[in-house]
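There is one chain below, alone, in structure tokens, taken in the form predicted alone.
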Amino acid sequence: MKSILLFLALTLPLLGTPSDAVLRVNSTIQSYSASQPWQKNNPRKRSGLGALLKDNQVLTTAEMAANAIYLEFQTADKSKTLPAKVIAIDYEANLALLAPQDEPGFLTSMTVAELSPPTKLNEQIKILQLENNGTALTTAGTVRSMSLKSTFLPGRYFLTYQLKGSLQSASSSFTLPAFRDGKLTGVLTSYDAKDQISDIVAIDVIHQFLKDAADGEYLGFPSLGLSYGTTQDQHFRDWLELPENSGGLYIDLIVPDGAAAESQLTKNDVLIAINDQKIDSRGYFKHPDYGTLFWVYLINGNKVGDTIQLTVIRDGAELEIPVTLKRRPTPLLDSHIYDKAPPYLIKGGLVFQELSVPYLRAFGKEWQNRAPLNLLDVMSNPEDYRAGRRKVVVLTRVVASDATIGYDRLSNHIVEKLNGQPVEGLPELVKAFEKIPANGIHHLETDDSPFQLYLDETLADKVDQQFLKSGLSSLSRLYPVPSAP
């Protein structure tokens, strides 16, 4: 009898969960091939849920809208649909705000979900799912812990609830709204069936995302723009002249064009506090409501343009340094290429691309072991390659042609120079090719044997025309060079 009552308690709609504020979100997703960027992958479908907010806007995850070529809203019972569009999207925080393309349609008859205040440890949350017939299922669970997790992009950490509770098998088990006392308090991004643990993007992150998007010009979450190491080793602490009772993070790199680079922070500083919140030697601090959290919360819990106060130890002395927060600087390697076709250049059978993490991932599940070592080294040590570059241009493959005889087995060479000029990025490479040497032979320098490649402009032009006649839609796809900050 107890098991039946427990099942009913978990699965029947619970008081305080506004199921009529929840709708289905369907997307058709089609991405470009990372290794052959002139081609698209096969489209696929994805379905999840969203919560209706004011102004007929719907909150869901960024994962639902990534590379979407079509988005639609659908009623819980699947009787009506409505084309949708993206208003704001943040892949780092894994949140997206959608709206109807034209008229609001059935949204006007739905209830608008209210946003809850911050949820605390040990409070109860209810996750909502929908059966095929529109019946709402709710799963109640307790917030067991809070931490900073990456729920979509690796290395991007945001406040997340860990909820203990067994989700039921339903037609919607991906991107689920979570409620507390009848108000929206988060969005589920993943569920571990074995341990019955759900990860839920916290309402704090949602509040900040919506506030940023309200003026129609979404800026995103800020970054400090540095890399760091812990200070747990006692010999290292002695060398840094750190007091016995202090924690701190060792700043080993200041990223160009970032917030830290525009402040008085320097390499070898030890960050011991942010806005008077002390950071321990592992990088954690004590939050009054959420417990022990990683220090990044003290950065992305603010907005772009805010000024924060950093306390550092430099040469044994304690200093106060203000820093005005900015967006994350443009990386040497893009961590993702969503909603954008990858750039490329084909010249006489030589295929050039800008190195990115998606390109490395195209080497398969074991890409961290299978991708070329020279390219993996760029990902691991980007600062070693930044000088003179915006992006790392790679000769990814060579198509056998009259212009590439002897080179057809070459692949994944980092391009250093063309005709004696350093290559800053793909647009600059194109401009360099437009300046034809007096002898008509382009001289390409790379990071690996044979190091020197030569390309006859006349032969390359004939090969390019053959490619176009054979059905290739374009020999290049480029984007404007970003203006200097």
Contents of the next structure:
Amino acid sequence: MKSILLFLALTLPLLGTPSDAVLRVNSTIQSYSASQPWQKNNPRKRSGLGALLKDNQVLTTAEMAANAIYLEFQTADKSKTLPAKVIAIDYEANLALLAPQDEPGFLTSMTVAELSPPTKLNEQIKILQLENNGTALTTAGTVRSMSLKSTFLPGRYFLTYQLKGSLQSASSSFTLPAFRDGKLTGVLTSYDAKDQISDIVAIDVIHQFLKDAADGEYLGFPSLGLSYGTTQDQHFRDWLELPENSGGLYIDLIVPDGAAAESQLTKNDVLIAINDQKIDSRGYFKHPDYGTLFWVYLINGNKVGDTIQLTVIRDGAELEIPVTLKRRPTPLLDSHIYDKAPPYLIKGGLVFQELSVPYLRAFGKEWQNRAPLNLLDVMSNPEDYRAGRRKVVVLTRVVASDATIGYDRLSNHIVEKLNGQPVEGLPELVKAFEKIPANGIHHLETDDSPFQLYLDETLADKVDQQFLKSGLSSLSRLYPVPSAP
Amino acid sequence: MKCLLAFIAGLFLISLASAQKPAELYDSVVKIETATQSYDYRTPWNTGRFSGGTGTGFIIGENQILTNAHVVSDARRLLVTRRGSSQKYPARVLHVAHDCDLALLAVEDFSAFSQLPKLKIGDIPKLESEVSAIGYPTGGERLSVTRGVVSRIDFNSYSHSQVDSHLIIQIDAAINPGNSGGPVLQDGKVIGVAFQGRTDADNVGYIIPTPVVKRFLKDIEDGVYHQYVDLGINTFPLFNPAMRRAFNLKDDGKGVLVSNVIIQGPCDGVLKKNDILLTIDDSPIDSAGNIKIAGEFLDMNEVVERKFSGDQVTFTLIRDGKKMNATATLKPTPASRIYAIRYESQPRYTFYGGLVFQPLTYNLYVSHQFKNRRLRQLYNEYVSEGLFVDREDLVVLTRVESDRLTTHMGAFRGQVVDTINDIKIKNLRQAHEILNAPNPPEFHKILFSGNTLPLIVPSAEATAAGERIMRQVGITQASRLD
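Could you drop in the structure for the form predicted in complex with the partner chain? We only have the form predicted alone so far.
Starting with the chain above, the whole complex follows.
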């Protein structure tokens, strides 16, 4: 009885205006097959909500739009639809900005949501949901805590609010707008039914995202480009000769080509403050309004091109180091390949792909244990494989053909050389295949037994023609090699 | 015609041998009771688990009782009982071969057994021929006899060590716990030793055939068991026409590619990567690496099955387009036992300031279920990449005991030690000695493979904390290095 009363108290039809700024977003999402990259998996449908902003633009989550092959807006009562397109998308922050494909249609009859100023701890916000018949439902709650969380792409942390309150499942996703005093203050990205906790991407992140997107060229959030360890261990601190209570993060690796690499920062420095905000030994700092936050906020709360001031301890002395922030450098392994068809090459039945995190993830729920060890090691220790490589090319599988007799069971070998030339990436491999050795036989070297394969160019070509005849649309999908900066 | 005669003559001999009544032979089948102690690799200082079991054995010579290695593994006490008697006779292990699951026992006083017949070791039985398995399986106290038919003779894996494969005879008589080590008889001769069953199939039993038994008995003739030897190479089939052309080979289905030669193995310095093997001991090798011996189609590696350490193997091969001969002298590859289950041996470890270091073995790997990718990678490549040359042990930080000293060290658990104080770690003893050096640096700096963060251990505090932690955790001995 008590719980029903509570439910009634929390869920009331919305009387104010925000619901007039909320519409449905429906998307059809289709990803590429990891093992057969020339084809797509079955499409899935997903629906969530978006908030109408100025210029007929609609804010929703990146989850709704990533890998979408069709997007549409729909009125709350589901009476009208409108094809939509992506203006800007940030997979890290889990935000997407959409617009109608052509005419604004029913958007013109809606209200534009205002953006709220930053929300503080313990302030009340309301989550908006739509019933099937279009009735708006709100669930109110207070911001219990703020933290940096990854809501879509793993390992990318952004400011989020945590809200306690029971939500009903209204559609196939929990992409829901959140309001404070009638103004948009966040986008709910996930809801834990067991603990009744929702994560909401903070308005601060939305402001940054929209500002970046405003000029039509979306850059993305900056990163520092390093790896670090915490310094809670007093013995570790003693060894580093750190002063009492200084906190700090021990920098154990600087990523090549990142912002840190282009500054005076070095390995073994201990980062104790960013823009005079002191960082504790676990990497947290005290924000005046938001409480204790993870240090990454002090990086991605800025924009690309901003210069921040780092304070480090090096050889017992404090040092000020300015760092101009930039996007994270192109990694050896792509962490995601959304909205981009994965590159591949088929040559005589040998299938080559560039190693990526999604490729490893395709080994299933237990992928961290089940994916091939040699490939997992590249992910764990990319620096060990970077020499002479732009990307790691993998012979992912062999489609049995006349040219692959004896090779049919090989899979997931890291490609090292073709005809004696180191393989830097997939387009480079394609180019290397174009140079045919005098005897007409290509010599491919890999990391695993038998460490080398031979492929007859004439036969491989014949096999490739057969593949094309039997329905394969293309023997390769390549992207140009980015020119050196 | 000649071979028919030989066959008949053979039958004649067999019938002579089987003049002895089966019942009398059964008296030579004895029950073995074991009390065991198996060590716990998670708490290497503890006594492990005390337990026991029963098996079967049979008399093959003067105070020689043959049984399975797994019947007597980890045994603290062995008792042998004769059929129809309740007297228990203490016994001991003369030789144990974990790689082929055989063991030879002796009783302290053979006089009570000396009148019993000594079972003769026969040959490989024919497919479909009938055999009887004799033993003391579960379900009763007295001797049991089950009959079956030889259903398959194959090269297959011996589960006792996890890593070894030899010839196996499959019979359709069930082999049950307690049957292990018992003789399987045909015409009054032993044609195998019952040793394993299957959990995924009924009425299937496996027996160790006599060539494996005879090899074991021959190996121990000099008083020591030397283990099986292998070639220490990896091969890759030469099916692919382009590959054959690249190596200038005719399309005749002959020759196999050497894809890897294990460092310090028997073929190191004899064969090279990219050699093409044409014959082994004069038997032609096909492109899949198979040979034919006496009409039997075998993997070329089976040639060394009947050989011993010190024996030679000859090859003809093609290297860089030239035909040549090579001879390898066989020897065991001890490093490859990292993948074999260990018995009897007490786990090695060293304890320092709440940190427990152990060398990586199959037992350790299984008991800790390590997840660290670099550790798994090093374990996988330990033999094939010859890592054992520089690292006799892969030293793993297996435990971080709770204490104020170690509060923040837990994250390093399950990783392989690369260096201590910038010295590459080769084995457990070296790690132990560096950590316990008489004049240690103020801080020990331990780096792990694939991790750029160091683990810092203050040496003075660690020494002081060590005793305290040992008392708390119940560690009685700070290290076992041998």
